[in-house]
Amino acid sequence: MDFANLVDQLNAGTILPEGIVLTTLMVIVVGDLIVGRSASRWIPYTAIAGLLAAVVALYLQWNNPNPISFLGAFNSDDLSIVFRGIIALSTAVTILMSIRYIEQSGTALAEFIGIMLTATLGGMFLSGASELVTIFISLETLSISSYLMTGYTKRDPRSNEAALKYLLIGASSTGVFLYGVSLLYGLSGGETQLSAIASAIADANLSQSLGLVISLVFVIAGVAFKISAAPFHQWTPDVYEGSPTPVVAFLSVGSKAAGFALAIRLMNSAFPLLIDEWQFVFTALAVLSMVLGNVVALAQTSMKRMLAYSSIGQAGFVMIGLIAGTEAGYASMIFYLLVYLFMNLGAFTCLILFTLRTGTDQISEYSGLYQKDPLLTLCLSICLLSLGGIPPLAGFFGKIYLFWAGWQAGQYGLVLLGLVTTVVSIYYYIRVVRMMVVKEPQEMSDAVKNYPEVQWNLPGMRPLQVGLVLTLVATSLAGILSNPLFTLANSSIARTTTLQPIVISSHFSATVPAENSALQTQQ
């Protein structure tokens, strides 16, 4: 093979917003060696930018003729640069409220950064990787640098405490993924691309050998894991409880938006002739997600708990539109997603705010909070309001699409049992709402009895301060101007080759309907 038509096998362009994320990585790594403290000054700013230069380029390769790269080991379909673009953005933001956060806690902020766009590297090859041991190198490097970010305060115990937790139960989730993965390697005839898995185990009539079904177990539980799925939820409420507010921001939006691009990738490309079976273990997840992660946030007293179970709850929402398995379905849970960026980054970015300022995350210290700090006691709101689907927001236009998705796919069940428990966590967003809202003075908590002056001067507020407005503007936005960004979930679907089959089914079951009525009228 000739160096030309090699280069020309690998197509490397389609990994450019990587190359970008990894230069920008390499830049703060080696300019916080050698300019030493000082360059915390620079260093977020150049890894935002880098982010935002990232995001740029995946929207340049928007609509790619020429999508697979690395001999089949990555595919930069339009499916791939949402997720990218999504995991990008999250990091961005991330970035944005951390600055305060790590310095008050007295630790290094570039190897903080660095370590996050190692992860956001990890989840970004995740979400295109097409390839067995592409997968599983994006998903430990995604895993090992979330253990490193949850530890990262050493001083604290809870933080070490929740680091070995993750650690102990990602580490066991990864043998169980590769167990499953090894069992489809196997199964194929020594395969590793995802296309030709598919095709070896339907050439050799292996679609109903017990095999394959304790292999789709297997790496459903590893991908259950990624995304917080009950009954593989259990690391979440402590690694949110004890670890940096920054660092669970990324893991809620970033981690499990990666998990959910392997899964959709993972499902359609390897298991095409499991969809029944791997649909049951999705609707059985997504049941248990839905009413474990609401019900048990209503007792809650944490503010970080609370949200750990509603990002429980939040995975069972988006799974439904992965159980529909239809265009919809698919573009459903990237609208949700593109949203729920925003909401749920906003609602930490107050968290991170009040914290600092109380030093406390309990919700009855958030009592009267109106009264001292409007802008904070808005923002959350906004977000806690747009988590629960409260319209006109951008939450309440997220959940009505996946339902809608959901019921045209005949999910009855999944989606009536989904708006009762919509109903329940209203209850518990709107809680924390009213009591920093309605409580009367003489009702306030002594956090906020002694909070103190809100000062944006201080060094690292602006970037918070700019990180609140950005998300409050967008999560209030979103809603009301959401065609966009339907349509950009819709094209994405619409152009994947991958998932071209569930794209011409949907329209043939779309149109078929149509036809039979206007023959009807005829006769």
Second form
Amino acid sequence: MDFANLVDQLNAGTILPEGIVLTTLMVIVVGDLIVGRSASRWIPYTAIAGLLAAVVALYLQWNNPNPISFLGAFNSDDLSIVFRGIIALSTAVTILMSIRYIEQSGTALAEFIGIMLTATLGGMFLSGASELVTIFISLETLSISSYLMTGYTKRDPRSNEAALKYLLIGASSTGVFLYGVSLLYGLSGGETQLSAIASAIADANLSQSLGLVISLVFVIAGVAFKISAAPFHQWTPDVYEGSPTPVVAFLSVGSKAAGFALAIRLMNSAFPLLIDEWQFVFTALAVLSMVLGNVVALAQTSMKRMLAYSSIGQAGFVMIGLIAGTEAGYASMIFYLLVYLFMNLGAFTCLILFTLRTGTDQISEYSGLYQKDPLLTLCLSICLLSLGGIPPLAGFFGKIYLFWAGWQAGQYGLVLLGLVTTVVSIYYYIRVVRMMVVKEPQEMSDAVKNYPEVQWNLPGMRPLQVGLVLTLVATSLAGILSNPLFTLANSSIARTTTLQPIVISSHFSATVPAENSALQTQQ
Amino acid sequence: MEAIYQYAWLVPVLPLVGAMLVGLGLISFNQVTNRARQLNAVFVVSLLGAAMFLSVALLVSQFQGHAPYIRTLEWAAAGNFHLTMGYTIDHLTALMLVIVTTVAFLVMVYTDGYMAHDPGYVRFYAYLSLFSSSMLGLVVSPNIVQIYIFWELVGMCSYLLVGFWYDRQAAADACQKAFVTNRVGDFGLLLGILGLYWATGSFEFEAIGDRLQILVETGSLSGLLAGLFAILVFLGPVAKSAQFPLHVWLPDAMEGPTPISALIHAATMVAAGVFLIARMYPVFEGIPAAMNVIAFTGAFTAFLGATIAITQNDIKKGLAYSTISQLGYMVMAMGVGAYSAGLFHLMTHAYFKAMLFLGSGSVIHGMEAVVGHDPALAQDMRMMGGLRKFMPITAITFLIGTLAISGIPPFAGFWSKDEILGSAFAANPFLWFVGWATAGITAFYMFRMYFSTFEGKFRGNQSEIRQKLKSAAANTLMSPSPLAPNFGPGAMDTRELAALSDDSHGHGHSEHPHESPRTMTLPLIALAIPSILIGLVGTPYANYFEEFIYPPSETLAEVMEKVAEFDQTEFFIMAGSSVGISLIGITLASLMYLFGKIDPAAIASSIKPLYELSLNKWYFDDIYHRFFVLGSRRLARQVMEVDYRVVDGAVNLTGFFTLISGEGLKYLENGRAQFYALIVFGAVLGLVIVFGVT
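Right, the form predicted alone is done; let's see the coordinates for the form predicted together with the partner chain.
Entire complex below, previous chain first.
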């Protein structure tokens, strides 16, 4: 059996994008070893080029007729392609903003990017993994890289603290997750493939067993830790505050997207029989996340912590789409994550820029920024308003789609709660905008008074500027010109076969209106 | 011949182009545009002149018997709802086009002289042109929706032009009053349009009329409802044509520059109400109750305006009440079914009233040379007198206008007014009596105005009168302020107003008024010609007008038949009585104001309540102020209280609660990893227990 034959049998072509990322990673690690410190000039761009190449490869694999590969361990359907794309893109944008940051913190850039690419790799594999061992390995790849990145600025005690906390809580939740997975393995009679597990459980008529419910809860605990849904969120603010800001950006977008991909696949493939139970658990998580995330964000004084809580709240909004369980629901999740990618990363880019220039991230220090740096103010305002869901920005359409899908699926209470907490969130987002824009010159904070002259020609600033403008443009235009994104999200769901049985089975649980609406969105 | 119809849309578009170009110039190159004063004026006037020639050509073509022309294109469609826009040229439109363009053209020429020293000269031309365009668009509208659009546009232009001197408090107030009062009527009109559309499913005049008739006959629509819709539509003309009870805005609108008073508030826009009644005639005709409401509203307004005009001292206010009165005649004519008589009076009135207003403007222009730019002095007839010696052309043309409006043959007003009175007598002798008495009062106050302005001795240099008027003006400015509450937007300290009224008057630089420049007198002379002669097209002996303009429900043959049954003796009785009462009025006026045989003050004091009633405009302004202005302010304040206490309170409470809970929940985040892990395990356990229990 020659190599080509093996590749063919395993259908290994499906992981070409991951292969590209892996190659890029190797090039960077080896290149850094050979060339030394001066390699940091080209390394980030190589990484970005590799990630973009991976996105192109993903695009070419769109609508793959034979998505199952590695004997069922990896599924490269359109759903996973979209999620892998989101993760790769988020890493690319994160690298843009991290160059200057890492440079200024006095640590090595190549290693940072190497670890980040590893995390990306883990996230991308996780999005497509459809077998328990693969899921666990890729989840751990993502997690361990994240722990490393969190403690990357090792001379900063806060960073160390964050890394340690993250590791401890992460280990606990991984343990719980692993326990749940092992229960699943046992209950299904030794199956590791998700679809096989589902059918084995159905055959054994175990759907009412407490063991299965326990395994469901345990598995969800692991997933909820990744998407930082309340009450598994408590690491988030501490970790976000202590870790380097680009890492936070990645954790809040890339890592979270991987978590959502895992949630969709795991719930739909392994637990189709427990649909009421997992919807109940996620409803509880969504309610807690929306309330807690948004309400506690009101009381924050640090911008990073505020964004941490806001990301908890945003995860709550996205879960509405998951709970809806319809095609429209999943499509709205993807659409929202796509939009969230740009607006949240845009906000973090602005945060990094401000921190680099003033050395603080207290919200009160932003007052009067409009007078000194209009571009930064504009970008941060647009991103925050979009996060708050103010029309006509992208976030508004994302939220509308999510709420609409939830309403069609009959989740009235959740949607109403989402609307109310959105209003709360608008308050704390607008507070920052008001702080920057409305204040009189004499109310300017000290940090802004000593604001350095805006210089873009320092090393690493150009990519930051590119990232800033890119996210600004995407956030402003993705709302008005949202049709391509809509089409992308809808078609990725429509062509994903693993979701189809669920839609049909949800038909039995008397969600006929939801079915109709799903059909309408397809038209 | 077809070509002029295909290009008839140019008539409203040409002035629009002028307004757009000049307006854009003002916005983008303000100083350059403002410097090229007369260039702009010539441009705007020549565009309107072109529109005028086209209009005359259309009228001639229509007169020669060309079929009515209509051209529409679909503007909006949703399901089976279709909205068309376009233009129509028929007899009525052609006549109105000529009236509007000729008056507007002459007024524009006149403006050059009147506004020569005003810094807003170019802006004024831009507004004028915009108004002309809107008015012409209103006239050519083929359906009621398009009429409504242009109806609002002319209203807006009127607002802009009344408030043209927006730094004058009185003008700013007046334009708001005009706008708000018109909104009341326009809202009724809109409701009426929607109601009629709901009932008949059409926006076309004739279709609405026919279908409404069928609906009422078959009983599928109650006659009451049809009457209600008709009266709602009539509310539009009530406001626009200053009919009772919405007439109060028109006298205040005289705060605008005089050319505006002549064009908008005498000749064209206020006549739009009458025009709309004529257009909606198919609807009104079939509903006798609506016709009665229209007729009595018109008659009462005619009487009301005339009685108030008797005691006015401001020359423009007097003319304004006279306009209200004459519009009342037209509306009454429409109400009694004298369709062509009403429109005939509209035409004659447009010319002679425009001339009278331009004449008053010329007088004011001359007076300003003596007393300075103070409307309280320059417009007051007690300061005038003997002006005929100084401004002969103005005096002669004003006299012609006075004779015309008083109904002295063979001037224009006689023929039209006589026709209205004849029809009114046939319909209801009471209405005739009101109209007849009003004719006498009209003759009296118009000659009072003429005598005290142009005859006698010039009083402009008597300082005690000047002082008296100044203090009176200061009082009127002060007097409403105790009524005005000291809160809410726009509240102004009364002392500020007093300070404003002090500073504005430069002193006159001359002992005597002077005749106005040629650009002002030429339009006066030009308007004098139709004021004398235009009535001759509608004499009972050879009524060309009625052959041309007749209700859409009648055919030409019927009209000819009716014209042919003209009864000479009846005409003499009617005409004789109305000329007789006019002569009585003139005689009375000459005894009181020309020869001084009767002292007006003695009469005034002997019938003091009536005098006061007239002087205070039947107290309408005070009643409206008390009930509507103060009432709505009180309501607004109460709503504000509710908003402030209840709504804001609820919002603030929620916000406060949220913030407090946020502050409280923050302490769950204590930074200890053990605690975090505990929560994770606790949550897992809790969920498992929940499922275990259920």
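Positions refer to the first chain, counted from 1. Since this is a predicted model, take the numbers as computed values, not measurements. Each form is matched to the other, and the largest set of C-alpha atoms that superpose within 1.5 Å is called the rigid core.
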* **Rigid core superposition, residue 23 Cα moves 2 angstroms or more between the two forms** => no
